[in-house]
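Here we start with a single chain on its own, the form predicted alone, put down as structure tokens.
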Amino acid sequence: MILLQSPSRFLLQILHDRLLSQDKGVDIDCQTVEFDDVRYHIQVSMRNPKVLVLSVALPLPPEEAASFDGLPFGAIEAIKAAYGPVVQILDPPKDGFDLTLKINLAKLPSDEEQKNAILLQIASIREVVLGAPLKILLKNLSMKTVGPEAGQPVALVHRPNESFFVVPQADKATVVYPMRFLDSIDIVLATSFLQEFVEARRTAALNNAPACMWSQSPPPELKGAPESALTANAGFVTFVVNPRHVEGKKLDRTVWNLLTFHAYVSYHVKCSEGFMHTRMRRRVDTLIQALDRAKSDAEKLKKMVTGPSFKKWFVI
């Protein structure tokens, strides 16, 4: 199993390259798109080579997901806490984007380890912004406190027009994913994968992992959620997160793994589909070779049986 990494390799490479060539006046204007429709646009001007402008477009949130000025709740505070004076939020953001940041490389700390840590954090802007509300809920769980949303499903965006749900309580948080896929083959593979995923959780080696359940119908924890959010052609996956899963440094890892769970499943479904196609092509090639050999052997046998031909001449 492969887990997706939080830092964007695209952003991290540009940040490192820019840091090594701060004195070179080169204009940069690059865009890229990551999974689940997260878009980045990074710009550098020759007039101010130590300043980068990073714009981020997030997945379009569904109606049930709470947001403030186009951002998940708690995102602004999370950005300020993560980056300090190095990053400034520009308001309003650039057209077509939900967030625009001004990154001042001159304000990076001189210590190489701290500098690389901040660059890595900037490249993880997706986790900082989209994971902000989930991190707040799980941080409350680690302190065994609850807010006004206790016992109610909280919708959090993770894909375009799709959300997953967190039901916070004092001693646990229940996370529910409606699993949706467009392709009929993906639906079959994902359903099988998720059922095996639940079975794997029951092994002794994974006793400390969050409890995992799969069901074809919405679980009771989603009572009160909008009907439009309760349709899922590959069923519903439920994780029960306990305080021990979000203690200390485990919090950030748990937030990222939960935030990208659907992408994780989609990745392995596509890998499985590609593997099966490869096996099928190899099998077809093997059958064709066997048929070619059989054809060649049959022709040789025919020549041996028939032998050379002779004409008989009669003299009258």
Contents of the next structure:
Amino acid sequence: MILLQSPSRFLLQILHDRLLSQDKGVDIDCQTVEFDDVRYHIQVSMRNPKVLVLSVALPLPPEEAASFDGLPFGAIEAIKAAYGPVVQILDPPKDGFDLTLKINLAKLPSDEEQKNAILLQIASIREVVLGAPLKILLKNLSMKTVGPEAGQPVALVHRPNESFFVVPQADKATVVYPMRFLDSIDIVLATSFLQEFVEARRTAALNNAPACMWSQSPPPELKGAPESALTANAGFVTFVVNPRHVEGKKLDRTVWNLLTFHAYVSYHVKCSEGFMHTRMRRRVDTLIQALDRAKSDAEKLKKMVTGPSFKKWFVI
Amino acid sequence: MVNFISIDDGRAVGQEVHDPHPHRNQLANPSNPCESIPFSLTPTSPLQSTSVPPSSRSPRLNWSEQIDTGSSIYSHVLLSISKDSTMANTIRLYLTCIRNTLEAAMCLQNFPCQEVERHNKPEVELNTSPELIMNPVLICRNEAEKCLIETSINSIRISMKVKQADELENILAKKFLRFLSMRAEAFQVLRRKPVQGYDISFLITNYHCEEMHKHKLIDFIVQFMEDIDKEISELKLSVNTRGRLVATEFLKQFI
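Got the form predicted alone; any chance of the form predicted in complex with its partner chain too?
Below is the entire complex, every chain and molecule, led by the chain shown above.
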């Protein structure tokens, strides 16, 4: 799985199971954590088998990305637009969570395809809620209008206590990510990965992709940003998004990809480290085999004939 | 005190170092030819005169050996490689030089400790008695890669410095060599911590030589060195390939 998937498999599985088991089945009360500090808590009680209560906790926003009532800007409207009557927002949210929804399975459309589409959409709650401000900015871009923040960097949350910046303009939107990693090895691997992004963009096949740049120091687009956001140990990545990347059906996919860019790079850095460990273990085995060949046959015979218990006896 | 052998591209670098302790090479057992003459390096390619034209592809081997009668022998090997040769040539020469040095140096015998009764310690690690330690040999491929071979009567210590061109190779080499050093128990001849200034070290004692065939042990050391280089370059390649693939997949999403 190279790309990160938008619908959460955990939620999708539970929703499908609930639909299949209709009036039978047991009470469900499950919690799970996803990457970047997003927590889900889903509850179903047999007294109301058609109703699921889903609570979502979002990553802690840093100071520059202020949130309105604990949710990103435009989240509530986005939820209402995406789910319609199937989902109802409960206010106040459950303790320890930022958002609680009541999902009424009885109100799902009867058409199989539409039902699956709505379930998929519910499982993508993360994209809907966290991506709401980004979606608004990019929708403005596709309609070639600008909101009040034209030319100024807007801080949006994608990781706990970290934000990325979007500079909306009439004809393009510049997205800047300060990349930070905790481990020193991660930093070096991520830097080489990010430089590959720049190289890959230069190939002819990807001419229509957003322009991609990497620099060690903060780029000029971030001039209005607060100081704390300008330190990044793996450099700054800049994408220039054009209206053609956000028209029609592409908008959702673009929002998800931009929202989870840092998580994507981090995921692949970790995969790369895991692969290196596997390789190194294999190489160690090969070398030990080479060393075994160096042992004389007399030694090998001795080792085969006398077991470890025999040696122990000799020591005493 | 160090015999300095340098393999260098285009330049001949080598120094003859005078040994201030000539008695070091007079060992207790003169009958063993290996001990009285520390190194008789035999080049695998025959002696060639220096009048070989520079356009020829084979490396020119300038070989001069000075024998100081009565005391020690020091030799220096100048390998001036013609400018057309590729990096692949130098690694072969470097490894051959190491192999020949090891073949000459690995003459180990059991030697109980002189200071403490009933103890048997690897003398190269202790470095206490000058009559038991032989001249160390430093073989340099270039400024970044070198190999130090220190011999004593019952043990030999081989330390290597691996080439690290950029930041990525640096961390890959460090990670891989730490991985190997932690498994020193399984390797038996590997030292848990490298000697100061080097990346990885081996310690071979007379017991290892008794258990294992000497030529196979040397094969193992040389193969180990080759494998490290190969592994680090393959790891770097895999990181770059993965980076390219990841970037392409991501950017394709926008088209």
